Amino acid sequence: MPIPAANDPKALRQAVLDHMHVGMTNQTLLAEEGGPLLMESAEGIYVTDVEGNKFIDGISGMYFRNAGHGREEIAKAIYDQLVSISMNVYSGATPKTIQLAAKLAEIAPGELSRTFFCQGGSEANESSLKMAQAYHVRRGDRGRYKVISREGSYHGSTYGTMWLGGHPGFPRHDYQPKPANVVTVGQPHYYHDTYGATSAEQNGERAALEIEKAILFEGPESVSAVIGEPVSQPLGGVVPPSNYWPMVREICDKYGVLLIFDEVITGFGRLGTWFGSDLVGVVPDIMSFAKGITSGYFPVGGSISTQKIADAFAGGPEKVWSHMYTYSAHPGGAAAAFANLEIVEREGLVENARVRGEQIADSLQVMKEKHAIVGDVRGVGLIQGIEFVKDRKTKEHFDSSVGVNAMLTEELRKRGVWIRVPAYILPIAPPLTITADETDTLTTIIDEALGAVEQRLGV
């Protein structure tokens, strides 16, 4: 079969079906949907396909296009760096990557100051977990190997990280057994409270105490770390009660357990603060990051720790943290990150995310009152979500065979918004560059799409 021409949509779609594994779908489903979105160009919050159709990117690629599409200065920064020096040598470092590490130490919360760089979010969380366990080993606590994660969280797709949490769109039945070091607890989500709480604050308290109970049950001497996102993305931007993370921080300190924040999605402005840590007022021992650091223009991730953690690996050869990846600290990625962060600062995108988030939240409240299938709306900044339900009182979801998520995806696409809706959550996470008028357009289309789906359901 010949290589398809870049301007031949039919041949391109067939080649996808014949030759590619596309994440979280298959060739049969793609064929039923008419094939994947074939993107030819993009600018600002918009992507244009090979047939000239223009869409609002309502999901920022995959929660990463913070600075928007079409940023030539980021592309140029990558090019200039690669022309100069394209990669490290073993045990070497490049000036741009060193400067990026210093920049992160400047803007990161609290005393987070030393970074290990990798290529993406899954690797970042793998690195953070390995760093935490190695830290305990260096201190003589070799038995601390267990990690506590929370249902409704997502921390990556590698074998180790995929078992942390529980994302409704990422089933794990193909990948057994569950790692023996993983302990799973609930998390505060008052809309779906499982603790018998009578208030959001009580929900947060009981969720935090469940972590303490798990630590005590497993034995504090066996627990390495607690990992969680400051605001959880899989269920549509679940913002915890204000008492939750401070309580978890105190519990971790009480038992010598490290706290890891997964800021792969929440970092670099998406919540209307530089980091989720800033929003919840708690500084972790280790923070994982990726996505927004380069706005997806180059694959970069990493783990940044406090100096206390870093000092455990200082000394003779026996102290070295035995961990690396081939493309760690790539200078092209560092150049992309630097250019991207300059844009975020110069254009005030963190503050824009906060204001536009308030605008979206107001619109979602109106939709909740208007549409019977909307059970809950939630989120903060530019990570928000709508949970659609069959019955508001019981909070029962539609059976997957009804295909409400596919209906919503189709109705949004027909109106010029690209969001592939998973399970029972409509995620809303446009680029941080979105304007007030563009936000109105986005929320109006979402409102219309919900109405169209209700008509199709006979609601």
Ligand SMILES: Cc1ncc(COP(=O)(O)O)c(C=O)c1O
Second form
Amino acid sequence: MPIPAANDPKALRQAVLDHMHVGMTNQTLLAEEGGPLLMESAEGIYVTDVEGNKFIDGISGMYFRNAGHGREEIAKAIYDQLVSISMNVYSGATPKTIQLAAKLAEIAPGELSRTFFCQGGSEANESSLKMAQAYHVRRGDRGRYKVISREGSYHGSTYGTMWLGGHPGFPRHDYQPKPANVVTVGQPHYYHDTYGATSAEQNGERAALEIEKAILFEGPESVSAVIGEPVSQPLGGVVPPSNYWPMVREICDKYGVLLIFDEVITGFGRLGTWFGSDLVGVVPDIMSFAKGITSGYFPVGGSISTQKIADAFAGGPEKVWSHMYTYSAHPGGAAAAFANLEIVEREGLVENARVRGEQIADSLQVMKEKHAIVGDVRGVGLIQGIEFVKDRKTKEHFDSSVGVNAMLTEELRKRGVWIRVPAYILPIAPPLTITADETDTLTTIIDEALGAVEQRLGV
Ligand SMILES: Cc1ncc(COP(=O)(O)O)c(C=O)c1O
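Now the other one: the form predicted in complex with this ligand, given that the block above is the form predicted on its own.
So here's everything in the complex, that chain up top.
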């Protein structure tokens, strides 16, 4: 088959199906839908496909395009960097990356000050988990190898991260056996409370106590870390009650277990605070980050730890933290991050995320009153979500054969919003640059699309 021309959508779509693995995607469904979105250009909150259709990007690519699309400033910073020095060497570092590490120490919460750089979120979590375990080993706790993660979370797709959490949308059953170090607990989610709680606070308290119970059951001397996202995006913007993370922090400290925050989505402004850690008022021992640090203009991730953790690796050769990736600390990524963070600061995007988030939340409340299929609305900043249900009382979801998510995806797309709706949650996470008017357009379209889906369902 010849290489398809860039202006031949039909041939491009066929070639995707013939020559690419499109991750986590049902290839048959993709073929039925006529192939994937073929993006050609993007500006602000909009993406335009090869056929000239323009969409609001309702999920910021994949929750990464914080500074919005079409930022020549970032592209130019990467270009300038690459034409001067475009690589890192074994045991080396470049000035730009060193400056970025210092910048992160300045903006990261609490005592987080030492960064290991990598290329993305899965690698960041791998690095955080390895750092935690090696830290315990350096302190003589060789037995601490288990990791407690929370159902409904997603922490990555690599061999070491894929079994963490357990989001039903990302089944892992192909990759048996489940590693012996993975322990799974619940997480606070009052709308779907499983703890018999009578208030959100009680739900939070019981979820935190479940972690303590797991630590005791497994044996504290075998537990390395607890990992979690401060606010859960996969569950559709579930914000834990304010008592939850402080309790988890205390429990971790009580048993010498490290707390890792996965801020791959929540970091760099999305919640209306610089980090999720700032929102929940708890500083982890290690924080994984990726996506928003460069707004996805260059693949960068990392793990930032306290000096206390880093000190465990100082000393003779036996202390070395044996971990690396070839492209760690790439100066092109550092240049992208600097230019991106400069935009986030200059344009007040963290505050904008907070305000626009409130605007969306207000509209979602109105939609909840109006649409029978809306079971719950929730979120903070620019991680907002709608959970749609068949029955509001029982909170039962539509059978997957009904295809409500595909209907909603289609109705949104027809009206100019790009969000591929998973299962029964509509995630809403536009770029942090979204204006008040654009927010109105986005929520109006969501409202209309919900109405159209209800009509198709005969609700
Ligand atoms: C919370 C969280 N952690 C980790 C990851 C994995 O990141 P990546 O896909 O860059 O490896 C993701 C990806 O969506 C994520 O949302």
